[in-house]
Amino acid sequence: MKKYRSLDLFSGCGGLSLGMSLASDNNGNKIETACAIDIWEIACKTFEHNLGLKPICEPIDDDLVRKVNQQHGPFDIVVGGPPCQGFSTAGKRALDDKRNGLVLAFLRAIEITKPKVFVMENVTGFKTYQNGKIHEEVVEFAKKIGYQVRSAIVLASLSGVPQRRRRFLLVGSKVGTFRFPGEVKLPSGENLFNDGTVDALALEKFFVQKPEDGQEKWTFNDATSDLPALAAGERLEKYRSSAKNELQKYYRNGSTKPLDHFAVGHKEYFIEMLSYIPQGKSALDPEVQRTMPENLRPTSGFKNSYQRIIGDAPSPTITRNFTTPSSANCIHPTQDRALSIREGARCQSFPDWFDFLGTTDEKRLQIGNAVPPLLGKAIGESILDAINQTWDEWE
């Protein structure tokens, strides 16, 4: 059994580092984080004191990253996912621009540390920058030193995710071609889902993932159903019942309860306010404001605001808002309140014994930006897959 050093910047707090380590191929190899960098100190210690290893809590630039490939290297994988701001100026390479520095910074590291495949995830928006500027010139760096590079919009709630959550992937690889979590490979080298839709003929071509592109296996109710009902600010750290299925049984593994299961409180009109929000509907839809005293109706919001969760479906994307109706889809699919801590974060995947460090506004921030750790896993077996392979397989 071999065990592949990975160096996970930008970790946040820890949720790619904690899925990759769920990753096996079949003969038993693994991923391990051998060191992590990130400036955001609470997340450096929820890091360490879930995962056991402390990141290194500093600005990244090539100094730094020199130091780190002799202290802890070599890495056989660089995972990250650098802030971006998308800029350029006119007559100007995106990545010459300061504010766009921290992608160049991830790029630098990877030229300095060689590893045999890198990921970086990023926001969906990152593709279309600039009109696809800052992509195509992050391409070209990663092809100049030597990479195979493939770029996709992925689904999470396709890798077993409880959450219709897309993220932005661009993969660099030396080594066989990584495939994206949900697609396979057909003789002729077509690239499909699943589901058997042709969806690239090249290796290159950048795709999207949509839910009728594979199956989206757990629903919001698969994932909370054994948790107790709250109030509007109750707390209740036990469980309601049994594990019901295999997703509730992987949260509960090693755990004895589910920690910060508790939902922040609301003033009395805002829960009768909510008790009129049918599942799938907002309380800004002109069909349910008719339902409900004008006293009660919300005047204005954003587009997902106030709005009531789907439970026999993947739960919206969970954002650092999921405890605030008025900002974010996230009221309860059957209770009158925001979603509690820990539904947020199992709607992410995080395991019940993950325990997030801070107050409650750091707790969800944390939790909002972190990558699914089943994502994650599946990333991991993508990067092992792609290790595992040759180049003349692909060609």
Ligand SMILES: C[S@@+](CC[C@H](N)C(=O)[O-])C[C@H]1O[C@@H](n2cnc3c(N)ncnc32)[C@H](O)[C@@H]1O
Contents of the next structure:
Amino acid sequence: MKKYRSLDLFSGCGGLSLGMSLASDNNGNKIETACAIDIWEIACKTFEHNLGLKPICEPIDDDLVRKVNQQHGPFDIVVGGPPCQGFSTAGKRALDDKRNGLVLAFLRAIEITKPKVFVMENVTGFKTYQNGKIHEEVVEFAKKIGYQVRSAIVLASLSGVPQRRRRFLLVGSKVGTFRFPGEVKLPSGENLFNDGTVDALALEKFFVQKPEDGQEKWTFNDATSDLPALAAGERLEKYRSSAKNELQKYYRNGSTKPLDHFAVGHKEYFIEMLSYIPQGKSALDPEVQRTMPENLRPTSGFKNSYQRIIGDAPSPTITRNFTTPSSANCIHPTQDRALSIREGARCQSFPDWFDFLGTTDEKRLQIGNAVPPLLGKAIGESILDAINQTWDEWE
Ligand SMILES: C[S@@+](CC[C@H](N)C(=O)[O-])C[C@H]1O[C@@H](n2cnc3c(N)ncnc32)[C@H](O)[C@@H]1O
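Alt. form predicted in complex with the ligand, vs. the form predicted alone above:
Following is the full complex, with the preceding chain placed first.
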């Protein structure tokens, strides 16, 4: 039984590392995070508190990675999600733009540490940012230093996460083929991004469609029905019934109570307004507005504002705003309040013992930022598969 050594860059509170530690192959081989780096102190503390490894709390650059490689290497695997924003890089190379510095830092870390496999995780827009230039240059860089490279969009609900969260993954391998878990393809069977051109509208239409019946294992209700009902502003850290399914057993394994089952408070008029919103609808919807007294009607918001979650489907994407109905689709399906911190963590597939440190705002951000651990587990299993294989159809 072997433990492959992983370096987790931009490790946050540890969603990806926790998930990868749950993966194993047929021979019992596993993955352990041998070193993690993140600049955010409270996230590093959460990581250490829950996973027993103290991340290096410093900005990632070449000197630090060289030092880490000497002290903690060699690494079989490097993973990470370098923050990246869409902006225009008129003319120049995208990787020369300082604003893409963290993507370059990630690539340089690969060049320095030379793992068998690396996985870069990012927002779904990554492949279209800067007219595809940043993606092209990342692929070119990775190929030049000896990796076979592929990328895809994956949908977390297809890997056992009770949430429709889409992420972009770019994988480099010096060993075998990486099979993307829950890869999202167009109905035609074409990979969405293989030809490099993206019709954003067509994409959105596809993404809002429900995947075929049976492909998604768990709904919001499956994920939360054993938690007690809460009023806005209330905290109840106990279970209301025994675990009802395998997912609830997974959350509760090793936990005596659901930490942070706490819902933020709302004003009286706001709670009344929420009571008029049916599942899957928003208070900004004219049909819904007609049913509510005029003085309660919100007048503006974002696309997902004041929307009630559908209990019988996976949750929508959990962002840092999952306790703020004016900014996100985060109203409980049957209770007139935003999701509790624990419900947000469960939608992200964190077990109940996972204790987020810091203020409520810091907890929300750590949870919203994370790779869902059960997606991390699926990524880990694909990495182990790739390590166990030899070459096949990679271009
Ligand atoms: C999307 S989050 C990572 C989430 C993590 N993979 C998980 O699963 O929990 C990105 C992280 O990058 C970190 N970060 C941003 N700039 C950084 C830098 N210059 N050096 C190190 N970490 C940085 C942030 O603090 C944040 O925790």
